[in-house]
Amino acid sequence: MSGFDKSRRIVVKIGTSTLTHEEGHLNLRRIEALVKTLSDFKNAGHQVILVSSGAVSAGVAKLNTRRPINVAEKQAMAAIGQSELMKLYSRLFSDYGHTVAQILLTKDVIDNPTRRTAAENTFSTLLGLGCIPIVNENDSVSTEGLNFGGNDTLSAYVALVCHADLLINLSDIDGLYDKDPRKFPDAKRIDRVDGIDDNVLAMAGGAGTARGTGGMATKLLAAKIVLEAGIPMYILNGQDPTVLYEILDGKHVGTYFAPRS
């Protein structure tokens, strides 16, 4: 359904929610099996970029204590826990064979051109390197005016600026539904969407859950960016990370936006 098979470079992007336990812990089995399935990918050809939440939580987790109620307590619990969420990706990958770097945006690296292309030019030298670049917004020092919104929108536009041939969304649910699937047991979930209207947006609900800072709505958003760049994306439910070999046989899973042709 997508040539999932012939996208050399592939943007993953795993939110909050899917990376982590109901209390707010990190979920070590999920993310080992998203680095396996990662590395496979790479052994397969392919490029991964991985635009990874959970900076946050893994900071809570460290200090054992709250969620942060205001942005200095948020910032300071991402400056904690993004050290920590990278040493775990770094010797897990590296059992895989694999080198990441961890590369930290805010939203003025996107709209200046001159550091764009200086972006542009690391993810492109990373990627030759063989790197596995993983990405998160630089909460530890974003503030309003220089954020994304939510990692759905970062990796929007991570792949534009890696010029991707695919972008995935794994998130807490399955698909984009006609209505919400957790309030509606007879809601349907939609297998494709063909370019984003008022119709497609008006589909989507709220924040999905307390520990994610997104919802569909920002999943929309984000499938509109890229779609206009011509640029593919799936979002697929995260919790099992092999459901991207589903994609890669061809079956039909999650929903895929197609850019209109």
Ligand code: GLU
Given for the second form:
Amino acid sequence: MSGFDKSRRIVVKIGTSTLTHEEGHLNLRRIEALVKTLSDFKNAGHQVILVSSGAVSAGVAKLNTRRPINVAEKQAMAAIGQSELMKLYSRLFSDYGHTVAQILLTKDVIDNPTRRTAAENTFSTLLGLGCIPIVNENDSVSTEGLNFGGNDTLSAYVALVCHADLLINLSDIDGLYDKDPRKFPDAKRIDRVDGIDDNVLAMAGGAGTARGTGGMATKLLAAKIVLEAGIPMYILNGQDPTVLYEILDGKHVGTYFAPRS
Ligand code: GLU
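With the form predicted alone in hand, show me what the form predicted in complex with this ligand looks like.
The complete assembly is shown below, putting the previous chain first.
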């Protein structure tokens, strides 16, 4: 991909381990940098949809309690944390003159044609109004079978529903490596992937961090979903969210997943 000279519709996904500190409190410096960068993308004429995790962690941090153990506790923490997250996003984005809108999804919305069309219409209306939709799974009412298996997968479906031009997954790792870089210091980052086959799947290491739920396997699944729909995807290290500018400038960072042309 050679930079963004035209206005594009971009879905950016950011995970819990990138949004929060070790103890689970929100990483304000990082979130501020993310909001500023995405606001600048908007100012440059792009449409931005943010898929943000962090609800459960923000709820735990707000109550200053231990990590939730059972599903009901996690759902309660998500209900508390989601409004904390939105309060922060709303304030920071409005500092840069932008309006956010919360959309909480469950998998049954995507699977049901009528409800999916309703979601499509809402996204398209919000984007037409110049808003920044901020999406999370509706954790508080998700049950087994209704969930996406994490926001990596959710972000892929959001890209489909929004007819996005690009999905960017901001992770705590620089991209896809030929083997797990946490275990093998000689692991090499892959610049570009053309299609998700067994060789690519074999490069995915184990699960992610204690706070996040994803890992490389769910990111590759997300890539498979969007590539089949002709949408490219990047995995980038979100430690410094201004890395997004590099994509805007057509530089080579992270791992680029190319759809079949
Ligand atoms: N929806 C969850 C949250 O906001 C995160 C899911 C994930 O980490 O993929 O806490």
